[in-house]
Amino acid sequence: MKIAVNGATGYTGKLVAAELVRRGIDLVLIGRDKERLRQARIEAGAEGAELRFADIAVAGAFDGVLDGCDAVVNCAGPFGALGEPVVAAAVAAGCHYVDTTGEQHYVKRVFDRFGDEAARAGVAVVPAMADDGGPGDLLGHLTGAAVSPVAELVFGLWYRGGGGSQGTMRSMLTVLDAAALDYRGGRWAPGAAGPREAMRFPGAEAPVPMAAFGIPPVVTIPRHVRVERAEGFVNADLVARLRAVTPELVESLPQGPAPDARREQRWTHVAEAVGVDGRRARGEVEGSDGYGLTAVIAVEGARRLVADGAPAGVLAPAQAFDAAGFLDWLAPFGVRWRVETG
């Protein structure tokens, strides 16, 4: 098995490339820079590693790199600029692919232009991998299945501490551009912005305000649960210290947090579903350390695509993965979940 890290020279490249190396796992370093890459080689622990230049930004310069490639994991943001060469490189290849964006509208892209074309190709394509659409997608699948058909389902994010990475505050940008896509009727269109009554999230002592914001699980989730509305959003102190964010600010900040400042980091999302019928459930998961786990998120995607299959397309986490067997998996890496009914 052969996987490619594509964006390697990146603080969530150097997390991935590092993770495929603990694992065991063939691996090859894609990025445009020769010397950043080898370095990013050596921090990875990943000394034998193929090294494979290629710049994104250049046209065509990305054919052919993924070929004898089993999977690739891109990391290379903002994907909404970087992401779709890569995507058709892959199924050109015949390799799967998953990425780490958070990317809504990149999301829907890739489903719109790829699915039919991938498989074609047998090739599966998954993406929004990470800490924030991989749990997320899972744990509606398994919310909105215990009340199914879904008349509303409603998804919360609550994110503190840690710090962000240059490539995470480059991708928020553009989301912050991007008018937050609701769900409703069987289609997806820009919703209401603004603020939405607080939500309760557990070890908060207090319900916690939200402000709505574009998440990939609302582009995902109507793809596998009968749903009539998704709407999602996240916590509002953090959208308002996003938006205080500019371009220059982003130069000067570091790579990303320091490892003690990310393991600091701690997440939680909340899904809560009513079915046409009235009845309610609950779902929540959590942890910490977004950037660790989102490498083992990925990881972990991209090597059972390889060793156990998918369905030929591009496909939501839970179209791809047993969505509660996933997420037991990762219970050593400090991640809880549960699903409440009533």
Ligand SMILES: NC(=O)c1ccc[n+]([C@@H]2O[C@H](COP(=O)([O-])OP(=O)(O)OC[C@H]3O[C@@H](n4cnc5c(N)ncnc54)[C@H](OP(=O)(O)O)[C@@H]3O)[C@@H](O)[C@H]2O)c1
Second form
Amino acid sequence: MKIAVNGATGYTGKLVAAELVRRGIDLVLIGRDKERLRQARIEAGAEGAELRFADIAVAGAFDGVLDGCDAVVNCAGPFGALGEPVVAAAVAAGCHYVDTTGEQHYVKRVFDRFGDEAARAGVAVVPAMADDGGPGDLLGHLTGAAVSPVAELVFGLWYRGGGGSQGTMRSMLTVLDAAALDYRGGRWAPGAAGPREAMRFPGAEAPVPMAAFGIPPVVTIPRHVRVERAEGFVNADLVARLRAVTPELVESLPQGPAPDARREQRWTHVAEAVGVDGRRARGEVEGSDGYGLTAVIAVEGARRLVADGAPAGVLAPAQAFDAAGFLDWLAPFGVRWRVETG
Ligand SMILES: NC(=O)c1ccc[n+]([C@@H]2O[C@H](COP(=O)([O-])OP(=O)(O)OC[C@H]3O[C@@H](n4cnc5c(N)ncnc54)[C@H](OP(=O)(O)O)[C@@H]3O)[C@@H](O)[C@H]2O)c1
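Next, give the form predicted together with the ligand, keeping in mind that what was shown is the form predicted on its own.
All chains and molecules follow, beginning with the one already shown.
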């Protein structure tokens, strides 16, 4: 099995490369700068791994780059600007695709643009296999299934501590530029959701104030849960801090948090579902070290697509993988989840 890492010189790409080495999987490292890519290979302990070079921003430069690979983990963001040539190359090469995006509009574009093409090519494309889109979508599936058909699903992410990478900040600036999508009556549209009162989270002393935000689970969950309305929120203090970030500030930051700070980061996702018959379900999933866990999730996702197969096409995580099985598999990495009804 040969899995490529695109964006291998980045903060997340290096963690993904190290995870592939840890798992004993053959890897190919892809980047645009020879020196940085050679250095990334050393840092990942991947001596002997093949290197491939392409600047995605140059039209046509990424064509053929994934030939001969079984799967790719795409970590080169912002995905709204750089993602589509990589998906196109994966589909053309018959190479399964996962990525680490947290950009909601990009995820929707991948479904809209590549769904038929990927299905015809027999390729599985699973965007947003990161610490938000992956566990979030799987939890949404299990919560929705408990009271299906669902009238309303509210999804909340609570992030605290640790700090973000430069790449995350660049991507989040693009997310803030676009109106967050809600799902209503069979379609996605810019939402009317304003600041939400607080949501309850395990471990929070008081309900956490939330703000509407464009998160991937709102785009992926309605593909496998019968739901009339879905909305997404993130803790309001984080959204306020992101709104204060400027492009100039991003360029002055280190590439990403130091390992100790990274491991101090905590995340919790809550899904609240109300069935059309009034029954209620609540799902919770929580963990730490979002970047380290993203590498674990993306690599395991890519590995499963190759080893176990999946339906062809663009898929939400819960369409590609067994939801409870995947979340349970994350337990040794500190991930805990539960769904309660009533
Ligand atoms: N949803 C989540 O929970 C989650 C978690 C982790 C990461 N992410 C996302 O993953 C992405 C990467 O994050 P990061 O922290 O790793 O960012 P980063 O450190 O800035 O890495 C970005 C990577 O993209 C590459 N790249 C940029 N422009 C390119 C181009 N024109 N051609 C080829 N490669 C190019 C960079 O290469 P150079 O070194 O040559 O610049 C680098 O390897 C971000 O969008 C982030 O939001 C999301």
